[in-house]
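Here's a solo chain for you in structure tokens, the form predicted alone.
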Amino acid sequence: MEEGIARAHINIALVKYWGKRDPSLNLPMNGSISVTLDHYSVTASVVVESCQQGDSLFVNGVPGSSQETQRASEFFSRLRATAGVSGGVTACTTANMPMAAGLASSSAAFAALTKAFALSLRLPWSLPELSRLARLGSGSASRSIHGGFVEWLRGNRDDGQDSYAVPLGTMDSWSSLAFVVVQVESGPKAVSSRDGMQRVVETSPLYQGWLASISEDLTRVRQAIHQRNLSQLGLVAESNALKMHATGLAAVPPLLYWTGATVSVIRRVQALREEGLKAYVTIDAGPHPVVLVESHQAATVADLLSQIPGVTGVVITRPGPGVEAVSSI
């Protein structure tokens, strides 16, 4: 019996995962581009004991409710079956922000559970594969693993073998490049990511809209993280996370993350940009906008955005690390 630690960092879609063309794998309708952030981040700890029946979890430092458990324990099952393994596992997790709340959480949870996973049974699994089990739990979690900017490759097989993410940079690679976080609720969110993201394919007439799109978005996104083009990386994805909160908007029922202050941060960034300010907005499956600026500028976005009615905390971040072994949780 031995444990494995590992610490993972969440991710932020610059072109969305939007929808899934394989739910019980987790394979996504296209491609999408990310970039794992440094200040938030899971830390988690797994034992696999060989004699104990059924698994268990707990989530800064109390019982995970039974539909977290549940989805840890198939989780698990698959790391199982990859391994050829049986027993139970003891997992925990620790994390500095609100979980469920629309601040991908569970793509920094995933990524670390599945490092701890192995390294509780000294498995070498590659980056990639850690990437293709990670997807199992999280979709998102695929690209968690890799620290800086990431691509999470759509693949075309059945059995998501081609499904996994890819480094396009690394953490260190545009030092001039900041993150403001806002967060505007703390609770968790209605509807999740996986059910809104089904409700969207399923009933949104603007869905295949969003589809035909992503392809133009992956290409300049990649350009621009090439060429370290701030502008036409923020025009980009704020119009890729617009458009992705449009078919929620389409769907039936309608499906809304946001609350007036996200609308709110989001006129006072294209305002900023107006005055001649490079900031941009970027919106997961939640109500907290991100906003890309240049680093020397972040401390005065900041500001101006904390003084928004609504507006609860805000956070500067910078490209962070991928999932990495740790000491202790």
Ligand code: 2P0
Contents of the next structure:
Amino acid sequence: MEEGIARAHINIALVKYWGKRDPSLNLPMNGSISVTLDHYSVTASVVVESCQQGDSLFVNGVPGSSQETQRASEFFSRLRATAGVSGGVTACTTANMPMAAGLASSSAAFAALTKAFALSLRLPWSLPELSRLARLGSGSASRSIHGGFVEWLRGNRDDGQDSYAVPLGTMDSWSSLAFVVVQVESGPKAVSSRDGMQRVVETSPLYQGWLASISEDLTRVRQAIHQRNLSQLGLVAESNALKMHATGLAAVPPLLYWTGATVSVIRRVQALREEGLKAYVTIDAGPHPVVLVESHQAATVADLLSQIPGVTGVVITRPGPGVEAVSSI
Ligand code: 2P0
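Other form of same protein, the form predicted together with this ligand, not the form predicted alone:
Every component of the complex follows; first up is the chain already shown.
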């Protein structure tokens, strides 16, 4: 049987995916916009054996946990059903990011697995099809199918056929932009983003306000990308991220993903802006900020932020490519 190998990069949302209208299909309550980053990727290899029973998963060279293997196996069952094939999958994923960096690798992992599965069976799946299928593994993976700026369409259908990601311009169309990933000292995440967003949908009195504000955020971010307007992009992205975290603070029990260092980085970025520097912060469902800056100022900003107590690392990233076939893992 043929081995399919593919690589995908993680993405960071500028208008966040936060809440599901259908948890079994990962159908989002709201549309979202992200940028795929060049630095961190997951490479996946997939072999489908027609005579094999059951699926196996290896993560960074060791067998996946039972939870990881079960999630992957449920995902492969959906891919098998779509492809109309049977047989067991053996999959290996290798991530080039330190697990401690607190970066969600699932967006890249499920995008790479979907493409590797298609390659292994020579399935001519289109990009929208790959995106819809990657979504079933992890919502944000739908966006890592594409490079550069990407919008994941909310869709309205119950079967999810109209909920997939599309590219917003080409990735080299705004190459002067950089994203500084700031790693802060923190323990393991107490509440996953999957559970966190569900808790917010069910209990946060601010969630309706979040939903009501999304359409305008999407419009302004699309416009900022189209016009290459960093201050508009950054201000909307920062406000969208703080708003998402505010819905968590109001949830029951409350969700607070930040550490003291997260707050220090936010304050420092806002102070840099007052000094005239274009820097803006976004934060996923975790403590690690990502700072949007002009490329030529990225090193200066990274150096300043690295000196904040509690910051353990900074990495400068840029818009990166979509999922692609590669020859080795
Ligand atoms: C995002 N996040 O748009 C948002 C912002 C976290 C905060 O997508 O349950 O791992 O697998 O669909 O994709 C992280 O959630 O959740 C995420 P599932 P996922 O990037």
